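Below you'll find only one chain, the form predicted on its own, shown as structure tokens.
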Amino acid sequence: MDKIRIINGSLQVPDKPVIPFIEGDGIGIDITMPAQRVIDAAVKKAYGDNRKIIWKEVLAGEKAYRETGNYLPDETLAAFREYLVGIKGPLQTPVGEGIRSLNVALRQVLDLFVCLRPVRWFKGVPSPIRYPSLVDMHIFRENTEDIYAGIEYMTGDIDAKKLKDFLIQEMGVDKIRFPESSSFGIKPISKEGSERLVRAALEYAVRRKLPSVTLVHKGNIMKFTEGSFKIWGYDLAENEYEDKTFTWRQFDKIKNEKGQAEAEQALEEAQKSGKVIIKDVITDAFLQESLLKPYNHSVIATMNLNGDYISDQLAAMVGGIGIAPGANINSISGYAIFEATHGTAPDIAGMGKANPSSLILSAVMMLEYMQWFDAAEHVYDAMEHVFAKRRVTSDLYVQMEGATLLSTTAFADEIINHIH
């Protein structure tokens, strides 16, 4: 047993790290053990008795409250920084307990700035789209700022009044349409958070060889939050990634100065060298077109509220948030906290019913950020061969002609069965 650590910049994973994990609300209780005997099949497949994860259980949500009266003990905070990586189930917001989310605080307080949704289509998996093969993209969504920061003030509150004094009497709005009735919000977008995210972006998209990375924003109409997002984004990639990246910014320059044709070559020939191509699109303009033609983006970039609405429409067009993984990473620390995306759904909890397989797609990319690829391999052929015959649990057996319907653990174990 030993601990993960960041050397030097880079992960260093021992043959058998300790990775402590959360159970999670409602169906937690259902999924959780299900997808660590599937990542424990994938690593005994792929290494024998070499290599081997130490499951290591920390509280949190209404377990945590039942056994310790605090629903985010101290020492789960303590476990994540001790261990580095860790893994969740879906966590239920107290109700009127003074926190906004669990899954929020865990971000915020460990700094988990980039949250990453991959989204891939398995083969037989029911989808609302003509070609889901076409969906290949890895959304990386900035996880502490934003709305997501929580600086919100409510109507009839002294702090709203002192807010809109100061607002009109101190900074000259006149914009606020009903000044007595409103309640505010205040969305801080900073250089510094921005260039982390995209700089991750990038990264992952050089590391990966990958085509493009889109920057998803409405600076068209939030110039000086949104807008300064696309603006560093690009900055960066010229700056920091010049001999790897060409970005939609240099085309338009080139295209002013020399013309169109000049411009589409230089664009050519920037593609067949391998460099990564930078672009930016309007939000609205990104959830129809990543509809329409899905190919044309691959990594996208974009702020906290932003990614929250693309992340759940690109897991709805390979079938649901029920088979979507999810990752909360700071690639400068290392802290990473993989987890279920979907919610608690406790009117099924402790039924069997619950897919567990955005838990275990979770699971398998933090095998990936540990660099174990071959244990990552062996779930995604498995999971691929397990769809493609139709045996599932409730929520995709009922969109699917055909099929066979599974309990999570019978889910888990044809999982299992294909590895072997």
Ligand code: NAD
Second form
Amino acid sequence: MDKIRIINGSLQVPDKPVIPFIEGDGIGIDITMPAQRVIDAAVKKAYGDNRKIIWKEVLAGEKAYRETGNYLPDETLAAFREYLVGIKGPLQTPVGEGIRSLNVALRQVLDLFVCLRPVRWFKGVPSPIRYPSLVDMHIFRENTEDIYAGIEYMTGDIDAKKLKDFLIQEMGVDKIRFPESSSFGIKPISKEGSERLVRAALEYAVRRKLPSVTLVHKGNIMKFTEGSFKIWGYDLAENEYEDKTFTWRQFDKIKNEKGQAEAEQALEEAQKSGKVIIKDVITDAFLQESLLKPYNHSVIATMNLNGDYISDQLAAMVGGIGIAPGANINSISGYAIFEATHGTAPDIAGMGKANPSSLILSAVMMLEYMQWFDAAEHVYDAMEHVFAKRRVTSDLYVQMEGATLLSTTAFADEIINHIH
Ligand code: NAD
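Okay, that's the form predicted on its own, but what's the structure of the form predicted together with ligand NAD?
Whole complex next, starting from this chain.
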């Protein structure tokens, strides 16, 4: 069996790699097979019989529980470790189990610290903004730290009281407005965690010749956590990518020392020579600017909570979660799990109504990760064509004038026909 490996930091992809997949719960069952058929057609079109994905089903969620009594069997984790790159449909969060979420468990076990969400618009897809064609952004959200690390204490619990007493008595904190009734959450942001995320975003921008990386933060308020993220990001760009980047911090330095004109000239020269411009924007300003001037931002590097909000806003700008793809990646070990970003949609599961685009586009991200760019392009071309013809599933049908309603399978067939 051919396995994808990482050797000296570079991914080695055989012509017939085994890719483990989790079908998922709810609409996962409806969209997985159609998505695989689309990807198989594109690979065949691009490479004939020379390349092929060998899909290997691994269990998680309801199906795993039915067959093994375990929602996330060890064999599944072992398969993702062994084959490095995999894909999954949505998983229902088990109720009353010890696991907070299967998705979170997968991310933690494999230390998938990057949540990557590319955001682009397909002609014809309904959008709430006036110029959706100007949106082309790539979100790098840190996946393991921040207020999402799960270090929380509920008011009334003994641990919350211990923490409160420590803060007030040992640390001299006098800013807790209502100490007796406060719950607490801790926000760890580390240098290593910030650097590895920003490094992954920079590598991506450099490799794809993208114009900029924006560090999004609330460092004006949270100086030591989000403020440090910004400083560490700038430090990394200037120290490790000196010849490939130009930072706003360098711009300010030149401006202060030599004046505005010289700073602008330095920026222009950097842009002309293809350097990636590293900027930073405060989160609230970013949310506004991404709507008003989306063309100002290309790659976005940010922490966990900001990234969560930003991902959904940007997805909504180009058609919503039904078509937004995503991946969780450890860019050092090479582990990557590509996934539909929506949930299991129990309200439409099994009805042939689900839009498979999110999973298809996630699989296309996987092809790009494997450097199978020709196959990826075939899918993009075909999807552009199908959306432009307004032949869509029910979620988009209700928002589009003059559209034709297709089932999940018929929509996938339409894409495959165009690939052929
Ligand atoms: P959801 O994304 O499943 O559904 C929200 C709405 O969007 C529903 O109206 C649904 O019909 C619609 N929708 C979602 N995907 C669609 C698609 N591909 N095509 C057409 N319509 C689509 O969110 P929810 O209802 O909050 O969550 C349901 C379950 O999914 C929960 O158990 C939750 O924990 C789980 N979940 C899993 C993931 C994941 O595995 N990555 C992500 C989010 C939620």
